[in-house]
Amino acid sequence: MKIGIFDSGIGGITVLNEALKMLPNEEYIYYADSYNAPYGNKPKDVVREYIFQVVKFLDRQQIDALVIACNTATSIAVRELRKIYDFPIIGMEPAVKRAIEYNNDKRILVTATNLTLKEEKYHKLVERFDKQSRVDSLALPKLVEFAENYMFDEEKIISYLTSQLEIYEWKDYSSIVLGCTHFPFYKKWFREILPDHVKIIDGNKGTIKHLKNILSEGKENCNNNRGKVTLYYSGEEDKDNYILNKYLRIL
């Protein structure tokens, strides 16, 4: 089958590579709107209009399954792509319900884009599993901006990140969802400066999970490409796999 997926810009490649370890022998179309991109801080109708161009160019590519792997983008759109195509729509959200079921009793911290966060989709989603009122949130917008610019600088990264975690007192938290797909990318760099206790929960095996199921549902035979990726760079194609192999190295 033929998989689309597509982010903000690159950080649904992180929720590409555990698509690649799950489904290695499918098809991918992988569109970074890197030219549009952070959608986190942008008007909600303007990102919709983003959002529907590239969906429409993938539908173009004949897709058999489409992964929104952008928080922000499933919240404005999934509801009403999934009325215009007929294809399997799979949406992302922050992993809310896993952190709650890890820990019953300490405190959750939710962090993602400012318009994620915004969205009444995200704030049901709390209402839904969050019954004691244990879920904090916090927007972490300028890891977007550095996985966009490739910038892994430790020393930059780990004050940026220190500086906005040390406000929380740590030892109430049993975990910190990572609800936004260009955050993996820092994943290393969450755990230096986290206690241990603390467990480090994002949504991309589930995600491909439910994927997984849905093709399962549907009988599909895999097509034996061996994990085929043709990657789109804000429109214009990937040739070499440059831009997607510097990323995949990074996790």
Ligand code: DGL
Contents of the next structure:
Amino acid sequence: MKIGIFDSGIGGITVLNEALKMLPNEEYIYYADSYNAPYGNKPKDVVREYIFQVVKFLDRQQIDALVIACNTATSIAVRELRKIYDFPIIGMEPAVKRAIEYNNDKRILVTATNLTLKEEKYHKLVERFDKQSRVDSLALPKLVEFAENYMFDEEKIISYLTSQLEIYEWKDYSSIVLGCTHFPFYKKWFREILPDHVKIIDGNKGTIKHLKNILSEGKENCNNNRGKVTLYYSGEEDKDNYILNKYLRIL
Ligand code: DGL
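What's the form predicted in complex with the named molecule like, now that we've got the form predicted alone?
The complete assembly is shown below, putting the previous chain first.
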């Protein structure tokens, strides 16, 4: 099957990485809209326009399914896209449900982009699962910027994350949700800064499990053994998967 996958930039590579482990034989077309990244700090209408351009591009590649490897883009456009396109569309949302299922007594911190946290979709999600008002939300836009600039170990990343996270009483929290696909690149720093009992949860595996279920419904086309990735970086093909491999190495 040919699977289109996109993000505002390279964050969705953290999702593609799971796809390559769980569904290694599919063909992937990844679009990183890095020229327009970040989405999370821009007006909704502008971001919506970017998303529609990207999906139009992927549709022209005749994809069989689409993964929106971006929480922000999902919250802005998934409903509308599903009305327009016939192929299955898998979106992403912060893993609030999983975090509450993991522990329903303590607090949960959901991290994402400003836009995701502002959107109605997120508020409805929290309303639905957070019956005891235990969810707090925090935007971490700089992590998107750092990842797009291929910065992963610099001191300023650690001090940024520390300053954002040190204000919480972590003994009251059971988990932190990484609700932006750029954030798993920084898992090791989250782990180092947070106490051991705080579980780090992201929705990447769940998204690919969902994709796997959808693909196995059309069994005859599944596993065509082509197993390759073509990445487009702001519209330009990533020759020899140079950018892709550079980012996969971080994970
Ligand atoms: N990676 C994206 C997400 O999951 C968006 C980051 C951005 O462009 O602000 O929300």
